[in-house]
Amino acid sequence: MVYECEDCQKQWYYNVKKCIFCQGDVIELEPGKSTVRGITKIEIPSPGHTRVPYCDLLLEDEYGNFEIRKSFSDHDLGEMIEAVPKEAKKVAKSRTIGIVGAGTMGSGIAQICAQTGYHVLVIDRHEETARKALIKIDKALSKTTKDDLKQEILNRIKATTNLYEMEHADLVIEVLTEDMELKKEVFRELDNECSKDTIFATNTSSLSVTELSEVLKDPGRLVGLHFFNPVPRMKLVEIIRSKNTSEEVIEYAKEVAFELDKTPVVTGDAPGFIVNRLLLIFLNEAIDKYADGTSTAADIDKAVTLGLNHPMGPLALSDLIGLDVCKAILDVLYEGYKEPKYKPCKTLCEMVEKGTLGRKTGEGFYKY
């Protein structure tokens, strides 16, 4: 079924009681039918469609209009299938997303938002960091995008050091270091600067979204929106429902994830959420295994990639994440659950103390 807002004509494939964009009334549309006039089977993955095989269907609707639709199901020529209005689930191009924090994650989120069609404001208290984020996005796009399209995407991104420029953002995503007090300070400022209709999100990987939300006048408009590194390639987004998050904000977060071509999963607010609660125990154990001196880092990673079919070994992944980040998440898990299995192992603590944090410092379990 298709559901449409009577006021702004936004459409969804699932039942929405009130429009999450304008709060208008939503009606259920009668499904039309389209006829399959042509089928092309695609066997080779492309940057935007890595799952194969799939089919490009040439469809003709009841008014004689043609469209091409991708499908992972088998169909026959002449088959009648449910028509989906062309404007369904397209992003409103005039909408603005603010990104607070111009590091690796912030620049990655800014890139995919601009590629989708959003106008993007990237803010960082350090002008040089904000400038470097734009350079990083430019380089990333240069590998996959023609110059004219790349420039069009870059023109939708503005870097700034002024928090007040977020005033008219529809969504603001905080992407700062895992420091609860710092995040609270920023959200207090955003609460004063932004419109009362702005939705707030935090990209925290382990901190309490509920605690963070309570610095806002309306705690219900904060949601966890946890992306994974590297953002342009990783398909998952964890949506964290705090004890205060409203249902409308959860639906809004899902809609944004779908628009960004990500797969959302919704979880409650508990230390580590889903992925990091499971992952960090694994990484911590791999580091402890390395510490006993019976295996090299390369052999541990090779055993995992070949024996468990993981795309990257745990020690290389720890270097990519940053050993300081790994320790910080484990500290939160240990504090939250009070179980020894979450306590950072001695070697991890020593490496963080020494400053060998992985790729970001040029050395971790490997040299870069």
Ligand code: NAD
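Each form is matched to the other, and the largest set of C-alpha atoms that superpose within 1.5 Å is called the rigid core. All values reported here derive from a predicted model rather than from experimental measurement. Positions refer to the first chain, counted from 1. Compared with the form predicted together with this ligand:
Once both forms are fitted on their core, the CA shift for Glu128 between the two forms remains under 2 Å. After superposition on the rigid core, the Cα atom of Glu285 is displaced by 2 Å or more between the two forms. A displacement of less than 2 angstroms separates the C-alpha positions of Val186 between the two forms, with the rigid core held in common.
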Given for the second form:
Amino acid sequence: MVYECEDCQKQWYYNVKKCIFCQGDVIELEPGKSTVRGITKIEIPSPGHTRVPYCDLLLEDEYGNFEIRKSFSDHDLGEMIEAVPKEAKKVAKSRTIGIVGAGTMGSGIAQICAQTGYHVLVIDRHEETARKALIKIDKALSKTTKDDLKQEILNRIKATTNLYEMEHADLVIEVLTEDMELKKEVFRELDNECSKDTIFATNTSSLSVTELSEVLKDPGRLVGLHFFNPVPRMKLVEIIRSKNTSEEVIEYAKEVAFELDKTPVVTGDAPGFIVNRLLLIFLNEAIDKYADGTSTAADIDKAVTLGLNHPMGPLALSDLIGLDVCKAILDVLYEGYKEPKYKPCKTLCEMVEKGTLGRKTGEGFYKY
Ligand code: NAD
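Please show me the structure of the same protein in the form predicted together with this ligand, now that we have looked at it in the form predicted on its own.
Up next: the whole complex, starting with the chain shown before.
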């Protein structure tokens, strides 16, 4: 069944009582049928289509219009299937995604969710930040998307400062400032506002997902969904299994990641997860190498880009991330694993102390 708002014509594939966007009345529509006219089975992954095997179906609807649709299920020629995409039905319970925090990562996640077809509610405590996030998404889409499609995507996003609007969200992704107490407080509120079926995710880079989950009535409903910056370009999502996360929620998180055209990897709830644990030890070592004075920053970066085939050298990358952020992550790793290899090196600490933090202050290993 399809549910459509009588006023703004937005549609849902599950029952909503009132339109989430304009509060208009919602009516039930019978979904149309399409006939499978052609099937191509794809066994080899390609950029943007990493999950295989899948089928490209050539579908003809009841008005003679053709469309190509990706499907992960088996089909026969001549089969009648619902005009509503199977994948949309499969993750129907996540057709509205709430994003709490409209900063760097929140706006990127909101953009890819809306591009994928989700309705998106973006919340920030500051109206100005929520509004700016929409402008940022508009700008980003202008570079890659035609005007009418861009408008269609933007129409799926609503920016607000009211947490209670999350009551309609099926998945809420928390993307707040990295502060355990703040995140706990917001999750407590979300737990009261949202339905008992809402799934919660956190984009935290360093905090314990298990500890966060314990403020919820059902801690099994929280999973870590760790996106990378810049979100629209980076293909990886780390899915963090807390000590409490249910298997169903892990599977659901994978499904959402695939829907967003990302590749998920699952890992346990330990400091640094996978990528930051490996990366920061490498950046720290590069900074220590720089400190011995035998190579310039440019030569260390050149050695890594050409010798290891990395797209960017470790010192340029540290400048991009921000040396204060690098040190903060190393502190978390050192605190968590109590091993000297994670201790921020002397030069990194000195540069942070001095306030030469990289690009954001105009100087780090390079001048900007
Ligand atoms: P950010 O500072 O750009 O955004 C955080 C947003 O949260 C701000 O807009 C702020 O106004 C909002 N906020 C704070 N308190 C709020 C409240 N009570 N209610 C509503 N909104 C509130 O931070 P960011 O870089 O987007 O990082 C967000 C999260 O993502 C952090 O947990 C961080 O560890 C994680 N993360 C960041 C990166 C990165 O490269 N920046 C990468 C991966 C994960």
